[in-house]
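The chain that follows stands alone, in the form predicted alone, written as structure tokens.
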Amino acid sequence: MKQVEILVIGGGPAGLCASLAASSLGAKVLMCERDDVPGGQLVKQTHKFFGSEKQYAGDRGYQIGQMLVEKVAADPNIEVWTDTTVLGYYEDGVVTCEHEGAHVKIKPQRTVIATGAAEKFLSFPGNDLPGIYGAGAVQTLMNVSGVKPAERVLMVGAGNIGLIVSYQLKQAGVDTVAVIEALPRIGGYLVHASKIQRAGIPVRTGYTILEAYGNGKVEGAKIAKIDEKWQPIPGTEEDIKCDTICLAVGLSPLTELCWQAGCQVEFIKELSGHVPITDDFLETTVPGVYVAGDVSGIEEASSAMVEGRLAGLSAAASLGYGKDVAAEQQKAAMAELDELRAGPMGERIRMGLEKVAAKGGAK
């Protein structure tokens, strides 16, 4: 049995940001990591964040991901376990994972749990296609494992992923011949959209695709705009070739540590499925036990990384490090969280807080 302080369950921009935090306070902290290098999602982000200078506004996502690790590395407070699944939490708050060939007990005093989200899918039919991906899978294969994924790729879905995705296709080689949104606007920033029509791509918005055909692998996709009971119309269809087809269409919360501890865990539509209900700190209903990340609710990278700031701070303050500064420095987090979801951008996100604080939290 391990016996640490703060346990850190992933280590994506949300886990790194915990451990360092923590550690910053004076805590001993382990961060377990399924994949063999941390960074999650900021690996394969070759964009440039904006924002503030506290979010890292002008760095490329994996650069900013680089220099956490990096961060994490230097730290002695901080040990790593890489190539790490966690397998479970129980009532007795012992934790278990899958570490270098063993099946390992820990038992934290803390535990952060950052595990990030899934990709979600479509029901249509021939969506078991070969040549149907995420839009996360096909940004992996571009930017970290160097593959061209595809020659004329279909878009489905017009948020900040499937626009991002859609350049950084472009970038790679691959035409991306339409981008489709069911929504009657696009959901993704502005900044994102102007490029990729800049580049010549088109965006339809108020289209669905109806299915995916081909002999053994995608060879096109049948498309029509839909009325505003999300209904197809008759007449529009559309025949797209493509080779493969890109679901970007949005993500859900992988709460199942959560659910697992015991944590109240409620369906809420904003924050893009089942999430944890939470107090300012980030503390869930069950003592000791924090959140961060898309598994409190899908948000972009930066509020990720605050987020994992704030956790890691009221984690170790909990524990009685940094009693001088702990208070001002989560006070700082959650006026950053403010800002960063301040606009119209941030009502859906501020909805959803809404409802987790009558749930009884107040993320």
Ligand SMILES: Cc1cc2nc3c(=O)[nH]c(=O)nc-3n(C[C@H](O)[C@H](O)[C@H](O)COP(=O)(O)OP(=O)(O)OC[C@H]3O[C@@H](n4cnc5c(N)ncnc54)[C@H](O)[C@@H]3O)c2cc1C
Given for the second form:
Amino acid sequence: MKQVEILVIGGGPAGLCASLAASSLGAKVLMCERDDVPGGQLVKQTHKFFGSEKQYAGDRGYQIGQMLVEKVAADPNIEVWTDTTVLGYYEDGVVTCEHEGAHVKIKPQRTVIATGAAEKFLSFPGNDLPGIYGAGAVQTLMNVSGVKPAERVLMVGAGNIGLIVSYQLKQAGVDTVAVIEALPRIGGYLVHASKIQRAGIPVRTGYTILEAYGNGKVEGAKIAKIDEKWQPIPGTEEDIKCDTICLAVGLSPLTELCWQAGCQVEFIKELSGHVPITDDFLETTVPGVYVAGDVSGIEEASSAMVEGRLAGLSAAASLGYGKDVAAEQQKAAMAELDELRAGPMGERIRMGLEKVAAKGGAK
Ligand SMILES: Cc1cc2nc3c(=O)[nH]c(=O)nc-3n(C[C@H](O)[C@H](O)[C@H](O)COP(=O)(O)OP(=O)(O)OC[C@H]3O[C@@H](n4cnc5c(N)ncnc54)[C@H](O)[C@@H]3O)c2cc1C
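The structure above corresponds to the form predicted alone; please give the structure of the form predicted together with the ligand next.
What follows is the whole complex; the chain from before opens it.
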């Protein structure tokens, strides 16, 4: 059994920042990442990020990821296990993982769960045809594996992911014939929407997909306008010829390990699904188990990095590290999160966090 002070599960922006923060106070960290390279979603983000300079706004996502990965690799307090999937969290606090072909047991004193999120899917006739992908999967094919994934795409969902992936498809020489969105308005940042509209890609709000069809693979889709009760309006059906349908209809927090650990988990719509209830320091209802990033509610890389920092500091401080500095650094991270969540774009998250507080947490 491997004994560690702090186990960080997931090597995305939240896990990387949690590891660096815990190490900065002197704690020894093991970070497990199921992919062969850490970085999480950042690995495939070729666009420039928004936000504040403190969270590297203006840099491209993959550059931010690279910078964090290099810092972690150079840190003697942090051991990184890649190609390592954490499988279980048991009642006695033992965590199991698959590592180098073996089933390995780890006994951490503290754990930070930073497993991110999974793409949501939609049910409609034909949704199991080859050629139907989550938008994130298409991004992985293009930007990580260098594969041109399609010729003609129908994108479902006009949030940031649908808009950004449509633009990246265009850059890869793929036509996005339309972006359809059930809501009456575009959900993503208008700067992303304007960019794709300037590139000639129509964004059609108030539309849904009725079905996908094709002989053994996607050859097209039927779409229709919907009314205020989200019902298709008869007579508005259209046939869209495409070889690929991308679903960009949201993400759900990947909370399986939180459930296994016995954390209180509640459904909070504004945070995009079931999320663990945490206190101000991102500790869950199971003492010694912390969360950070999309697993605690779908937000952005900027907040995932700050949450990671806060969770890492809190886990290390609870082991007695950084007695003189931890409290001040934790306070600074909390203030940064408040700043990121201020303003109209943060309203949904603020509402979600109020619900977390009402369920017994104190975010
Ligand atoms: C297309 C797209 C565009 C985006 N654009 C922006 C943007 O412009 N600005 C912005 O701020 N944010 C953006 N985001 C959001 C941002 O990427 C995420 O909010 C952020 O990556 C969340 O960080 P995380 O560390 O919580 O999760 P992730 O980045 O998802 O990392 C989680 C990591 O955990 C690993 N993992 C999961 N389960 C296990 C397990 N059991 N064992 C071991 N490892 C595990 C995963 O492999 C992954 O590497 C974008 C996201 C997408 C998809």
